[in-house]
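Okay, so here's just one chain, in structure tokens, the form predicted on its own.
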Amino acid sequence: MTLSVRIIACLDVTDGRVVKGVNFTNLVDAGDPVEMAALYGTEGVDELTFLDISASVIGRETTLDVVRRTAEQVFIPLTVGGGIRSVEDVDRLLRAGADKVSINTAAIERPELIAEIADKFGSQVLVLSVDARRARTESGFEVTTHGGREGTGIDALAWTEKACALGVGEILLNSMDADGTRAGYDIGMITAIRSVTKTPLIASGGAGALEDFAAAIDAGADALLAASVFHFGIHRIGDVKTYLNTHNYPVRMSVTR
């Protein structure tokens, strides 16, 4: 049997707000997260990403309160991530209401955390955001942190290979370069992380037109995360899961309420 394509809405929050620029650059006010959470939800997305790109401790104590507040609207899965530093920090997350956590920074600079959260939790709770760019690596592909402003030396591939290993039960792959560009998902990037994993693969940053989510599939995509296109309406997610469901990729179809 063949697993449903999932479609998932990325809402990036900073000071209670959603955000989006390019590149992680010129950030501009998409809207609010719990409103906009239950509209995708009505819309039919599969899954939702809450990401807090606010470092402060009052970042997280408002990320606390939107994952609260969201849980009790929708009902399809919640992964939120931005500052999880401990096993602590992901049990406040799961008792506010996520369902997954997803983790980047604190997972480079001390990878024994996958290890530590996947044997409390299970695997399933943890996602671990890649966030790579073009780079000279061996693979071509370097890890980056603080919203690929800065780079590591990592390897993307041999990260990968490491961190599922630790049991990280699924990847999110950001395209750095392509993040908010709405030029097409980096098929290269994806192509080359699903030939060292097996585990479930999100593809990140450049969805554009229709036909991108298609060919990021084809590249070994799981799901398919975006955010500019749907909070701009320049897609709906509709639009996205019969354009897919038309050209025979198996996907979950929804009413529009």
The other form holds:
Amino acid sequence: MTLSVRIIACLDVTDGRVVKGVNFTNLVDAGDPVEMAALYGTEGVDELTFLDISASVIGRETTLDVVRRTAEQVFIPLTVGGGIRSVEDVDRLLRAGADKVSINTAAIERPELIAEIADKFGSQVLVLSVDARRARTESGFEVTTHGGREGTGIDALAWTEKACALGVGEILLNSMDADGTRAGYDIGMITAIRSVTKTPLIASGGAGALEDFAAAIDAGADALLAASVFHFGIHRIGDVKTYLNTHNYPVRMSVTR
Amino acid sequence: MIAILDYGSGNLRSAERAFATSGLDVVVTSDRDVALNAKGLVVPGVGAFAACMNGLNAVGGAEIIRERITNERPVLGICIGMQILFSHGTEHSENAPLAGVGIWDGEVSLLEAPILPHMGWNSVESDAQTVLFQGIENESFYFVHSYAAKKAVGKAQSWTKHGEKFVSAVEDGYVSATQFHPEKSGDAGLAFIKNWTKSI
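The structure above corresponds to the form predicted on its own; please provide the structure of the form predicted together with the partner chain.
Below is the whole assembly, all chains and molecules, this chain first.
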């Protein structure tokens, strides 16, 4: 009886389509979100994350519809992030079928939002998305906003500690330097964040080779998120799980029934 | 018909859809008569113990649950919906435990574990008498919680370990409960739901 390391597929959604870029730019179309979510579900993914990168109100409404349709056919946890600024935004997403929400920019601008959401819905619904990059802050890691485009000068470790004290249930640590490069997770960053929190930690950004997933677990990640390696068929969900299982990491293997 | 008790807690839509895969009609309701008379009542729940008890009391949920069990009508508690079936819980209230519905005498307390919440897929070790885990004895289910019951109650228990061992499911005549979320546990969860709907 051991808690499995979770493999999470992330779908960046804009205007009802999945897109993927490198370092958050040069976006290319990767498919239909509901179809992709259902396929990953069949392949044994442990959780799904939709990151809404739409810039318009219509785009956000479309994402709500995507969440609704996905939740009707995929019975695993579903996290939605992007543009969440209030308790009402969270309520709308949960009612559409999301199990958790991830917040970033709005929490940096107004940290009390973390406690407001946690008080109303419980901290288990709240994932803090930390989009960090290497920079000259105290720990060497700086928090960014707006999908990595804007630096904040805020130290990533200090921010993580503060947010955990305010009541987040999980940390989604995205390396802006590694995002989409497939050059491996940022092991130094995972190790540093792990050292300051006992909250579950999801590593994100840079997954490429199968060994990369194992290295992130060794550094302290409880869950591994990836996007492009799955979207572009470099690895199937089952390949990652089989690799980890073979190397004695605890994973949930699908049972054929 | 299965009634899912709506007392302002959680993602009820996916619970509704997951229970509908059993083939039975499912309604999400806070109506007393509907909740009392349905073939099976599901008590979901996310968030904190106290907030859930407040929500439950606002719809007369504790009386509905007690009355159903007296009338031999099945009830299934999920996650906090399991925890509130115990006599008391210590969430955010260590020195003065909060009262639960009290179907089982026991305490729900903080897990001692290096990483909390206990979030993700974990396996379950079931009592030989289990009905609800038949055919899915060796599978994993999705958990998200920091508090749990650690002493056996009811006729048959299932156990899971995160830091320490805790009760991950109870089967006790007309009342059953799971600390995990069957509605979020993929095919294994749907098989569990089917076992429950067949048993009622």
